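This document opens with one chain alone, in structure tokens, the form predicted alone.
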Amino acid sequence: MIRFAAVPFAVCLALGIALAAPVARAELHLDLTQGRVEPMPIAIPDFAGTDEGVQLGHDITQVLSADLERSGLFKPLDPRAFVDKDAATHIPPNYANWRVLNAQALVTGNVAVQPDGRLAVEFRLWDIFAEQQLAGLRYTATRQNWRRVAHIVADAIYKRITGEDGYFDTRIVYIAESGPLEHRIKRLAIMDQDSANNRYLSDGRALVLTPRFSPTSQEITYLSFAHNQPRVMLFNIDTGQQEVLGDFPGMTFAPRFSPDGNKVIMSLAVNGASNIYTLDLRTRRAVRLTDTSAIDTSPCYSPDGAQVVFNSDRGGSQQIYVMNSDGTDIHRITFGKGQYGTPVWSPRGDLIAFTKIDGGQFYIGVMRPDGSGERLLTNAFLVEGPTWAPNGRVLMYFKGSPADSEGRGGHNRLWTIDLTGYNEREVPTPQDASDPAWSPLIP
């Protein structure tokens, strides 16, 4: 487990600097409850450093800036316009140099390589117009984890300005696809949320589907078709160890962890019907939650573990249902046009994301847990498999393009979109990609 030490510091007190009290002004803040937000201009000069710290300071600044820019909430200013090239070494900064650029916030920092080889990274966040420091933190980490430091700094800035947790120090597990459409090779793959550090967790000899993170981010559950036998698997990211969660008489699919990590919920298909089961990871005891001749699948717990959302065709068409976690009080929540599937509860518990098919088009949308307030965020020839960032602010999914008459094309790629329906962006991957799952913040 990677650990970072974060120690707050009061710059002015520590250095004995007396500052004139600025004119009273409302604290810098982005209100995310107002729908679309204009990006905040923010200046991020290269973190200062000496020797090896110079390049590391530049690299950390680039990753930090890219994180904030991709969120759609911040607009990092062009460094070529900076008047003060050495802002990171000034405490406090010359606010006038940044007001002329209309920067509302400034991030300064420095990187030092300690005698033991570890990095010490400090940053400060400044409100330019109120002329005050908003945040200051110090982190220590091994040199190879400099990217994580950048993501953690981005999370701290995001939270200080918006009031919501960030989501940059996270990973994505997904299905990497290659080969012709009629014989696709599908492998487990994992990467940082910004597409860095991509690596493959399986060799492609067995078809794999629906990977999902545990609450600790250290394990993945997924469906494997090794030797043409569908099995729910558990994969430890750190050790690479895999194990079969259970051999069932039918096909098991769509596994997900419970919020406490003690159970996996999944569908089990027997004789044309699919029902929802839970499997206790400690006792390996399976419990059946639904009992129907229809197809119940894609179960997902609410964040508190009290309820489960799933899709079913028990009413004649594929719709979304909610039940208590013990299988009682099953009730339908979608009654609109079209078919609904792949429901996923927001980490905040306030919304459920879903895939909708209507009029030959696929949509990604969200609704409240009672089915009200449906909003469609994006649509295309194929969009499917939504997954939430851990702060419940951003969704990732995969988008497919149609193949031509000779089977060319038909690529699947990962995309993100803000909860407001804006800031839709492709997430680069080395190969085609589908079925993403977003991790919690890395411990």
Given for the second form:
Amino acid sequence: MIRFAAVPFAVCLALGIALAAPVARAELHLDLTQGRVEPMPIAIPDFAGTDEGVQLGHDITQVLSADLERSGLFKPLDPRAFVDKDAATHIPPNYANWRVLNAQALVTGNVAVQPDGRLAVEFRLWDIFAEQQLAGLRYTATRQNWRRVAHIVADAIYKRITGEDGYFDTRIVYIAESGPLEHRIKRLAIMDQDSANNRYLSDGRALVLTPRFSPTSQEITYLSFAHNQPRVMLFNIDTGQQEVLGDFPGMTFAPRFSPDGNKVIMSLAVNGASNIYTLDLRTRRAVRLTDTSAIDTSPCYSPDGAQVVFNSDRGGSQQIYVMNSDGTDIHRITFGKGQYGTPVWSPRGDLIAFTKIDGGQFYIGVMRPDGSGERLLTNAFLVEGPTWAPNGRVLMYFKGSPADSEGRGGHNRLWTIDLTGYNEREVPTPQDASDPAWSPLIP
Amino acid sequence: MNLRPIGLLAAVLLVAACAQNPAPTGGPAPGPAPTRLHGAVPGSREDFMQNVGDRVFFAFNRSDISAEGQATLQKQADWLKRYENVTVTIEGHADDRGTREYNLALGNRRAAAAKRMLVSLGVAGNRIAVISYGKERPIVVGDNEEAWAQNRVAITVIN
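Can I have the other form now, the form predicted together with the partner chain, not the form predicted alone?
Let us now look at the entire complex, which starts with that chain.
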């Protein structure tokens, strides 16, 4: 078995020293509770620097600018239109020079390479019309973490403007697909949220599916068909170590971590019946939660850990049910026509995202945890498996095209969409991709 | 929901018992089968695929076994009782018009339904392993009704 070199993700990222800023009032704000938000024009000139800092300043600016643009909430302005060519050094800025461009916000910053080789990056966010500083922070980090610094700055800007946590300093674990459709080669893959730093965590010899992040550690759980024994696995991203989870008398599948990271909840299939179990990762004790001759699968905890949402065909068709996390009070929450699957609880607790199949089409939708307020966000021949950004504002899923009998088509790709149903975008991956799972904000 | 046509199954068993000669059991030398194609060695994988039939098809989102499927499984059981050293793995598959995890469970349910019937027809359960591939290993590529129907299947594979 090929061992994939584990790149330690430990960061040595000294966080957030606030740069003096007056307390702002009457400030810039984007209200995300509205439906469609007009993107805020924002100017982000290259962060200033000397020597190596020049290129790093440019690169960091590109990454954070792209983050903000992709959110659909910001419109970074074309730098060629900027009046101030050395904008980053003006503190405070020449507000008039930005007002003429209709910039509402301005980000300035600089990058210094310290004597120890580490980067010191600082930025300031300015409100052009109120003429005041909204935020200012300084970070130090190892040079190899320059992209993370850019994402953290983008998160800080996002949070200052929207009042909600960002989601840019995150990663995606997913399944990379290649080869013929009747024998797809599927590999575990991981990349930054912006598709950078893509790497593969498995060699493709074993079929692997449905990876999910631990909320608390650099681990993922997934399904592997190694040795023709489909079993839930635990994989440490840092060390590359992996193990079969539990000792079950059949296929285990559909794993997810509990919110505290101490358990994995999954399905076990025996004699055609699939039931839901938890495995305590410390004691290795398995607990059975459901007892049916039907199919209970795709379990997902509520963020407080008190409840579990799952799909079941115990009522005759595949629908979504909620139960207490001890298996009591099982009740159905979907009654619409069609089949409902892959429920995932929002990190904010207020919504459940799902896949719906109806009339030959697949849909990604959200509803309240009691099943009310269903909203379908997107549909296609195939859209499946939503995963939430950690702030609960954006969903990622995979979208597939139909295949013809010669094996053309059948391409799966990752996409994101805003909770409002706007800003649907493809997430670039080197190969076809499916089963995305969004990490928490990287600690 | 677990659709088991208990009554139907019992009826088929009776008919089968009346209509067919009991297969020889226990003997190392297999008896000749009535309509054997040229080429396949008796008791081989090819023999099984050509002269018995390795697959049972299902309706959309169903795992109950049709009359045609029951006839196929009867032939499989007869053959397996004739060649007692053979073990098999039943692969359960689903078309790609369901969600991934549900389809893994559905494939398992289809394979288990086929196994249950083989066991009821006298094949020892410890000779039959099951595995589900859900929608991961389509038998026929293509998103059209004919391909989907071919992919809703339990395939008995000689180990």
